[in-house]
Ligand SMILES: Nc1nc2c(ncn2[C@@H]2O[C@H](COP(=O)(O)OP(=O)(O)O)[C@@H](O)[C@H]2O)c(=O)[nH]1
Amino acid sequence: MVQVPDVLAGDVRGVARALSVVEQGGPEAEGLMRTLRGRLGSAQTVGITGAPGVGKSTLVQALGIALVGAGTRVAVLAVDPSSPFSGGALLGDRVRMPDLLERGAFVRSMATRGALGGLAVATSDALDVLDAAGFDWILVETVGVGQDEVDIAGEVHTVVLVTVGGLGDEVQAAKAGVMEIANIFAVNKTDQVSADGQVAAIESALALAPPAAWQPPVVRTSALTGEGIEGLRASLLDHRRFLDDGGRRSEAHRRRARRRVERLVSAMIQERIRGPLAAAFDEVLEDVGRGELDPYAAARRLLETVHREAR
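Is it possible to get the structure of the chain by itself, in the form predicted on its own?
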């Protein structure tokens, strides 16, 4: 049983129990989120995304250490691929960021559970739990499936896209997809010769983009040596100030709320057709398989059934 006062006090065990509850979902998770309502909005959330092999975990640890060193409370939510056997996260919390843990930060792995875009529905609830627990910065490290991973933009205030040179195509950084959601670009492993080409490719692409109120900076970093980490932290602070100006933060919260409700509605419908309405779902699938019903009509029939059962 989650003790809400423990969560609000930032008690590590209490926060861990609350995160386990929201991962499992169900009535207890819904009740917890209702209780936490009105106690949110203080944390700055940052998504760290990028292709596998760019050094996201090492960069997150280095950035987290810098933020802790500046006197702020830091939590890391590491979204991992799901185990095909247990459904849980494949990587462990303490395996990935031991130095950050030693400095008092909170680190938690969360499984994607097959969610599209690499983020589970429970990620939003987990962010709210960490926010209510009083963390100043919440860093979300995504799975890293490359260009298609754009869901993170709907969950956090700031998106940092981590890239490196020499992955086979420097122009890859200039393509649509994750580049369009990035607020800050971090070119990691700057000791590599190819880093200059990657920086040039990103800056050229940004120069072609339409004028905007926020111009994404390109920060050179080396997570192993610490080079550029302070510059990355400064860019995060700049973007936080940008959001605080002109009501941009409130607008971002409204966008997140809309996306969140849409995802929950979709999840609830799927839960119904896999549970109480499983028989009706199977019957409709049989009709589609025999060619007696087209998929659009089948989907509408299921929606009508869900609506009728909900009344």
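Let's compare: the form predicted on its own is above, so bring in the form predicted in complex with this ligand.
All you get below is the one chain by itself.
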């Protein structure tokens, strides 16, 4: 059982237990979200995204240490859709971030064990758990952006896109269609490879974008030597301040709520037609198969059944 007071107090074991509950999904997760409602909205959430190997985990650790050093409470959530069930991955990021753990940050890999709506819903709920637990910063490491099962951009306040220069693929960021999604660009491994080409490519791509109130900064970092980490932290603070202006934060929260509820509606319908309404679903499918019903009419009939049963 999750002890809600423990979660609200930020007790590590209580928070860990709550995260297991949201991974599991089901009535307990739903109940937990109900209890936490009203205790949310104080955390600043940051997605750290980019291709495998660019140094996201290392950067998260360095950034986390800088944030802890500044006297704030930090939680790290590693979301990797490619290894949702891997116990190895579960331990991997914990052992890869020992220095951060040592400084009292909370580090956890997300998995999903059948939560309604999968990893996306579980991750969203996990952000709320960590928010309610009083963390000032929640750093979410995820692979890729936009096309993923977990589209982190809509979930967090700030998206940091990490790339590395010198791969002979300087426009990779522009091509991937993530220019609009990233709020901050980090060109990493500057100790190893020159960032110049990549920085120039990003800046010229940004120059083509329509003028916006927020101009994404391009920060050069070395997660290994610590170069640029303070600059990255400063950019995060800038973006947080930017969101606090003119109701941007509440607008972002409304957008997130909309996506979340939409996702849950779809997931709940899926769950019904695969579960309690499976027989009705089969029947409708047979009618479609026999040519007695077109797919649109079938879908409408099924929706009506869902609606009737839900009352």
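None of these values were measured; they are calculated from a predicted model. Superpose the two forms; the largest set of C-alphas matching within 1.5 Å is the rigid core. Positions refer to the first chain, counted from 1.
- Put simply, the chain has two rigid parts that turn between these two forms, and the hinge between them is at Val261, picked from Asp136, Val261, Thr225, Arg39.
- Rigid-body rotation of the smaller part against the larger part between these two forms amounts to 13 degrees, from C-alpha fits.
- Superposing the rigid core and comparing between these two forms gives a CA shift of 6.7 Å at Gly289.
- Note on Ala279: its Cα is shifted 3.9 Å between these two forms, core used for superposition.
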